[in-house]
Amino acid sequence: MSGLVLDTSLAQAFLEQGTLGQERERAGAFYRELIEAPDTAGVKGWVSCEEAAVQLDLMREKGAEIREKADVFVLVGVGGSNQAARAVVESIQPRYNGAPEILYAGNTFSPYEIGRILDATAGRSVYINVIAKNFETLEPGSHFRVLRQRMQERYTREEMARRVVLTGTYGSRLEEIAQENGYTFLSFPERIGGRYSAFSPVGLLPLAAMGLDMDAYLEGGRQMQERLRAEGGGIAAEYAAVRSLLYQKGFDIEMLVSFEPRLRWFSRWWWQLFGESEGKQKKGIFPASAIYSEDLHSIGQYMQDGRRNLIESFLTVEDPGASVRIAPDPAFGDRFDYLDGMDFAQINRAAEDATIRAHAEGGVPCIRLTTGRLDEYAFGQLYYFFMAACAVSGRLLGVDPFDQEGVEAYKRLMFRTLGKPGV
């Protein structure tokens, strides 16, 4: 199992000498504080993996009666609720390992999508898991009552209590629903916030009932806390100084891009992350993503010579996981010989070290985090990697990374709007 490997070289081409060196000190000091320094806010579980990967054989033993027995699997959540199950499944699920098709839900209010996962689970064997912190959010309640309502026509109350699961934290009115039904109740630990779930039930029955190696997972996360924790903060507190300087120079739009179609989901992780913990006081480098080569065609033209106030961060996969070579085809003579026996791992290797070349050779500080390959593995490591960073980067900026405020601000004017009681 190979770890990840960050290359910043061609972004400290960008910095004046000498500069890192001291941010680089101060990120490290605010990691060990991130795990040393008492939780008086509540809000560093997911700091410890063990702490945070908790009822895991409830929920082997539920992942594996959700295989057995769904059709069709149902996700209800919205933001860090569903985005770091999403990102893996839909980036490594094998595509014939007997598990039931995934919708995800409770995460917009278009009556034609909603309508359209409940015209999908239509004569299937469904299963549901609803995960709320608090259940006080809109899209994940409202989904909950209509996906409830749907099932109740089929299923007595008894069939309904196997069927739906529920995750929130202890003496929310979720887990109340869970014990006035039978429903199974899992913990959305109290001193995790939603888009550092990864680790958390939140994050992981999803992976036991697609299929997915969760320990595998798990140890992906345990690997990369002890190493960051034996040296300093180590890659994580490096991205974040780099992050910080070019921040300080004027580079305030972070793009993260791949030449990997699979990441495009971890992709909307990674915004949430990143946005949410770092958009605040008007400050923050704003985040925004790309799959290549087909974005080169598009925003691609804007990386090259577009606004100097761009960062690209590549996230490159040694392994793709698969081969396709192009066999000669000279009587066609579409002149496209020069691909004759070539891979697409090469050519799509060629085209990634060529656009990292051309972009900053334009003027873009580009960032190179790699990873062996695509696996349970490398989502746990990737996952505490970039929220170890995220919380760094967000000291750094002086802003507190865990609290989301300026999400609240919407929320209180529609419910007001809608006439929720007490708004």
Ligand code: PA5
Contents of the next structure:
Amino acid sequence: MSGLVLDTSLAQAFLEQGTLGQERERAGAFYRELIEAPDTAGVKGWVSCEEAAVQLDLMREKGAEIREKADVFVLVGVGGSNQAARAVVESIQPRYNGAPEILYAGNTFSPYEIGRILDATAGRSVYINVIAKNFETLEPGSHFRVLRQRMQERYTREEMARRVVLTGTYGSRLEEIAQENGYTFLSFPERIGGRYSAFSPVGLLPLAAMGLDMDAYLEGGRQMQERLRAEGGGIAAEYAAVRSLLYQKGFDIEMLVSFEPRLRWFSRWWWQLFGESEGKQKKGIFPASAIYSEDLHSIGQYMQDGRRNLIESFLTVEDPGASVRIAPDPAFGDRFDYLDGMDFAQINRAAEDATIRAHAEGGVPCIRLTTGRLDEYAFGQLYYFFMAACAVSGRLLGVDPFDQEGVEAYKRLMFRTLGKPGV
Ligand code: PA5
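For comparison with the form predicted on its own, produce the structure of the form predicted in complex with the named molecule.
Up next: the whole complex, starting with the chain shown before.
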């Protein structure tokens, strides 16, 4: 199976000679610390895919039941608690594999949105998976209540027990709720934070429920884990080192871009990973994303010619997984005859190559990460690569990539307004 390829050569042209070697050394040292030093802070449970991926048999069994019995599968979670699974499902879910419709809840306070989800479950066979590490986050907690109440109007206690899956830490209120009600309980491992949870039951159960290949996905993660180990941090350390040096030169925004619209949700996963891991102590590269070619018609102008503080990381997919050829239509006279016989894959590639070249010439350090295909295995590779790179990158920046204290500031004010006890 093909592996991820990282090409930083265009970005290296923006760096001082000799600096990359040194920064790569620092990155390698932080990578070794990540995988070798004792986990005193309790944040490295994801570094081994094998350790993260617990309860596989239970998830296979429950996933098969959900596929067979559900019309609608509601995934309740926010931030790191749903992004990884959502990105895989939204990107590679075949249109007709017999899986239920998937709805994403627990990620907004908009009554309009929650109303839409409730409407979509009406009269249909519903299963839900609530993912909440400590079961304190307001969005999933409040949505679980309204969804649960709706379901209880239709299902007996025994039926509810079959249809509700809770994913949380052992010892949390969520585990107690599972025990009190006979719900299936899956572990959100204590030593794994939300945005690093892709290989734990947080990321896995939704894949199983949607009929995706959990084993190929885990194999992709394991393969990248082994590759990085064998290469002293390999492409993860290189990516971290290059962006660190670019940041030191004033490039403080990174755009993750792709010519595959189905990677839209993957961009959001990446956005959250780097945003929450690095934006601290008034430091950090601001993560942003775009989907081309559409967004070239909006922010393409800025990318080409705006303020030169942008890094652009292209996520290239070699095999588009589809083919649509353009048949000649000479009599019509639409003046697009130069496309006769071409496949859209060829046009998409021409657009991508031209964009990289033009933006690089326009003063944007461009990085390219290429994957052969977009499948479960590829997502496993991408997730492990970016999580390792992000952990190393945070250390290079001098911040803790595993905390997110800043997110609590708005919550404290909101809880006070809402009258939460003890705040
Ligand atoms: O990465 C993180 O730790 C966060 O984004 C969390 O995943 C998010 O805040 C949801 O947390 P919880 O699972 O506790 O509801």
